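Only one chain comes next, encoded as structure tokens, the form predicted alone.
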Amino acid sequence: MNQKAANDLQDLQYFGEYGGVNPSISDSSTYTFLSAKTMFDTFEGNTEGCYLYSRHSSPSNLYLGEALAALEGTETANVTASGMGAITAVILQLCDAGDHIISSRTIYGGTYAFMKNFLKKFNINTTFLDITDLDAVAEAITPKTKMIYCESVSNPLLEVADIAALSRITKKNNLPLVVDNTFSPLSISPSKLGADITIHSLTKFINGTSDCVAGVVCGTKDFCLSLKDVNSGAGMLLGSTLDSLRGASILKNMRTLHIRVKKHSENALFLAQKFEKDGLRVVYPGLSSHPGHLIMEDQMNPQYGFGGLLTVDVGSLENANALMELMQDKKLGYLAVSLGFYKTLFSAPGASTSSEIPLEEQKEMGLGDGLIRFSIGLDDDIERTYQAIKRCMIDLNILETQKTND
């Protein structure tokens, strides 16, 4: 995040209606008016500061949206009830029947399934490709292409998108670049690099406590207003509305995001370097061995590190399952999907979060069934954590097997 955006986020202050340091939570689904005309004007979007119905907007969600816009350096932001709620609304707002999408081949399984399977109902087709191959991206554009979609750091292979280069391609072809920045809040600022729309699953790092599901669309005022249009807005009409209580909770958790991201990144880099030195097949953008390392260095905000996600390939699903179960038994984290929690979370994405992608396509993109995705936690003594994980690998003979195979 550039310094201006950092300062904008830090400077946001809201008083509760009784002077509280936290803004009051709007615990209402509907709002009253002193005149019928004001109700009509509000419904038509012709008034400022008036609320009609919480599916349209609420004070709590607007506070959160303003903080997220400051975080990403965009004009405004709309919060949603899930990351998929944000993703699907954006896609359906930008695309009509018969249109075409270009997307990274390695993305969250739910996004992949929506694009490949659900959008067929509307004859919207998606070309999935290696987003790091810029020539392939440019060549895939057709007259029907309406957007290019990628993740800053992809799920689960941790491919790094060259957002600035992709932006040059989209601007040359008058297309929007949509970037899911869920894996790299603060570490990467897509809008600063040329992205038109930035999406997050707030469920993950931004909330950080694994107790709710939410999403956000960060972009221009015009686009975000179009999403909320009562007649044609996908965000409005699909009804993915975030509860005000959850909106207020996420806003409070955002205050520690900068501290948490730094610690997640610090711990992940430490473990990645140790695992690589041990001879394991580890992927982490902070390692010089990562194909996208130089791009990541060029576009990241260095004070926040390379992110909290890494992968280790232990050769087989049997090895992966045994290791994850043992690590959980040793209280080193949880065998669970999602990310950004204070404890380390680990899963085999081929059998979980990427299971929507057919096995043959998983193999083509390099997603082996022995791959474990780690969302590294906030451990204070990361050396102790490393030694404990290493003992688990030794007990299961994984380290020796990997060295022999290499």
Second form
Amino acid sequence: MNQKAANDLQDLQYFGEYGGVNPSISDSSTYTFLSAKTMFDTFEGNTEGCYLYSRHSSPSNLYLGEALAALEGTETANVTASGMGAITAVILQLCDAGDHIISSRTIYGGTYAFMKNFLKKFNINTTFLDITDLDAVAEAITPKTKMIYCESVSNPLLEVADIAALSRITKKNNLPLVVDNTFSPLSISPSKLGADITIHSLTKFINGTSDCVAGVVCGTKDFCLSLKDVNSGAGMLLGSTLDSLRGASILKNMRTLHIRVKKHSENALFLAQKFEKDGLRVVYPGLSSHPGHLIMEDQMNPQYGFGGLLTVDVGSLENANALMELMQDKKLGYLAVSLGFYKTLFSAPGASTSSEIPLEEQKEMGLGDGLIRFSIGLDDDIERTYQAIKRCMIDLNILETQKTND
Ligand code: PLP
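The form predicted together with pyridoxal-5'-phosphate is what I want next, because the block you gave corresponds to the form predicted alone; please supply it.
Every component of the complex follows; first up is the chain already shown.
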């Protein structure tokens, strides 16, 4: 059990400029120097603790980065203006023109589109494969391969990557393993399992209030510094910089992450078990019917549960749309993309967050158009929520009354 991350996070204690219990927010884009020499040294990256310009770093973003490094157990972390800002910077830092990437085929649609379409500009090719097929991963490595990429629990199919096994492959081949841990903060600690770089879209569970977009790259000091290099750093030069005000608000929200993750997981497990008993096609890593259940059990920090995401396939897009609209009318949550909010969010990924993936490929990977992805909220009375969702399903003939378990 890895309690250390939450403890390390809890032990971070800051004093604001006037002794405030939250650190002061840095409200400047640029910083003064008492000597021109120090400014030059800072520009060259030789001065610790001096700030130059907020695209490079700012005190507020460094505080947030420190908390995220504690969360992921990495040496350090760079925050970015979005999850995609983190992902694109990491990829472009690791790969040169003509290189090759191996990636899980079930990943967030934006990441997929970046690898498949955008990287063509640089002649960087990606082999997309079933990341649970470890032989296929090892066989796909070529002399041009520069990284292996996966999501710990994938969007939207909730496939569970065996991070320890993948890391054995990457270590053997001297390649970095990059893991997007957006779906499973605290539940899975990729760096403890051998990942070299851990990425999050902070937009989701870590911030938890769906009021901003942000991201982070957690890794070694060397790698994170290379991202900030004024001459060659993808973070610095692509300019995906988080605003300090947002950095400060995310840091405050992060303080309740451990409580929220436990509740999201508890509620999602409850609903997944009920839906499964009702005969629905439900996918949730906490169910023993999930193909990745044992791997997840093996690599997770059990006190945080199996996460807040589940999917239910209701057979057709028509059914999915009708159900989502009705659930929203009944105030059970929002028909919205994204996840990790305190209210339940639901969307049909085939037509939304994974629409960048061609239909043929969606079918091949098992992404049916009737699939609804639920990000389960922090509902206090989850039995009441279950009954209300079930009533919606019965009213729409998605669930037959006699099939249900009451
Ligand atoms: N990674 C995953 C798993 C996601 O689900 C998303 C967004 O949905 C991203 C990355 C991109 O993050 P952002 O929207 O903050 O750029």
